[in-house]
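This document opens with one chain alone, in structure tokens, the form predicted on its own.
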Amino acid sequence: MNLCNPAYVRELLQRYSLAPQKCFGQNFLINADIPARIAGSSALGADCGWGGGEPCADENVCALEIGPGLGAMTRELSELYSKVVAVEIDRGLIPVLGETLADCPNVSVVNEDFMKLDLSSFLKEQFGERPVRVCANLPYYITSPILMAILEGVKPSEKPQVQSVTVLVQSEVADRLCAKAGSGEYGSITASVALCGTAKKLFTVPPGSFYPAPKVNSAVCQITLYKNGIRDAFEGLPEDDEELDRFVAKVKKMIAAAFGMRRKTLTNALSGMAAKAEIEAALERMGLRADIRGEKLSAADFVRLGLEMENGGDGNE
């Protein structure tokens, strides 16, 4: 059974008389070095290289997969990990995984839609209190969306169940994921990821690795959340869990205001937050000038604003 070989997944389609869905995105890989080296990296914590990976290092950690398709990166998974749950959208595609996946005892296979889930329960639910690792072949079109539910799926006080998201995507989209604060890729998401951890580029996949194949370029990028969370990464938050939680939604709404309005100066973007004196007398502090644009701000740098602006820069040398 080659679930990469073009001819066997045309074969096991039309056996099951289902067809490539473009309502869910799907593009299944027919090149069997990617899902082996994506979930190889997923294993490994960074980029393992062509030719796969081994077991995770840590036997509690557990997978959890977002569209398995066919199960071709779910087997692969299933060597590295003691336990891998997929999420599948397709109901048709339910019984197919049954047969690709009837000789692997460690996974499991549940038919939902991954965007409906309460997530912090889901996790609980099926893994306990294990970590576990996120691994996806993600549609194009609702990339961001899933992303943004996995990490914001635990208030910023908590300490995150997931560990890490390696995830094949647009090429382009993984660039804006991976991008440096003023660049032209950087943007509301780039910072907004940052504030739950760090993003890596793995590797570029060509459109001729999946079926059908794309228009675009693909690539892996891989998330790795902070361990113990958003004070891990930034100094001078609030030592409360609630007024933590405020903060961070806070800055995430100082965000999102910021790069709603990319043509406005950030005082102007973030007038409806607060007074424009506050906020220049802010960036003032903090050594920006008062008409800079918030797509020069990096997500430290909104953290930083934020509390000057609620600090007034007491303690906030």
Second form
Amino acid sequence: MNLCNPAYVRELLQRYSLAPQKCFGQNFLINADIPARIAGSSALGADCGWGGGEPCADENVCALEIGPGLGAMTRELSELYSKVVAVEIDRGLIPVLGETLADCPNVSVVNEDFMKLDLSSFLKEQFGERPVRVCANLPYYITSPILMAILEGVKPSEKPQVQSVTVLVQSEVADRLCAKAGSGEYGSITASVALCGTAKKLFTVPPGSFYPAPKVNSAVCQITLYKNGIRDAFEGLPEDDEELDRFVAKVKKMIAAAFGMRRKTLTNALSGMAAKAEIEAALERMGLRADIRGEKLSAADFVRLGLEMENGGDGNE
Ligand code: SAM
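Switch from the form predicted on its own to the form predicted in complex with S-adenosylmethionine (SAM) and print that structure.
Below: every chain and molecule of the assembly, starting with the one above.
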């Protein structure tokens, strides 16, 4: 069975009286290298790059796929991980997956809308305490909400159950996920991702690798979550866990406000959260101008600004 052979894909869909559903963002991979590389990169981790499909070194680690479609990447994941759970919204594809994954006993398919899951309970139910790596050729219509739902599930003070997220997305979205502060691609999603982990663009995928072909280029991006939570990445954070979670929620609000009002200066955008004079003083202590805009600040700058605003300069010279 070659799930990436265009003729086979058409025949399979026809046999089940199906056609690619635009409303579910169905663009199936028809270039066999791509699902193999995505699954392989996920199993190896970003730092190792593509190693030709080595199984995940830690047998305890499981894979969660969002939107298995016809099962091309699911089959690759089943070779590399001891356990795979695939969440598919389209009821029509469930019998197809029953056929295409019949010889993959370590895979279970769940017919659900990923966005309607309570992610942390779902992960516990499916995987217990085992670490999980998320892998997906994401439906383009819902890429950012899916990524945000995964990242929102990460408690800043805790070791995350999800170790990494390896996703095929529109090239433009991959650029946004990995952008540098101040660049044209930088946005709230870049800063939000950087609060949870590091993002890396791995490789690009041309439209001809999909059926039907999308109009734009795509790219694979890997987000590796901080191993032990946000304390791995930023200094000066509260030592108490509850206090840390509260503080990070506040930083997220600052980021949302800063990017929600891009035309305003950061001081004006944040004026609902603190007195302008306090914000300006905090910026000054950081060596930043009072009229700076939010898009110039990295996630580390937002964290530092939050600390400066809370501590009012205490402890600094
Ligand atoms: N993984 C397959 C592949 O690479 O060929 C299919 C990828 S296709 C771009 C996106 C898949 O996600 C489709 O199977 C679609 O039905 C599914 N999907 C769309 N929205 C979803 C949602 N909210 N929850 C779960 N699956 C979803």
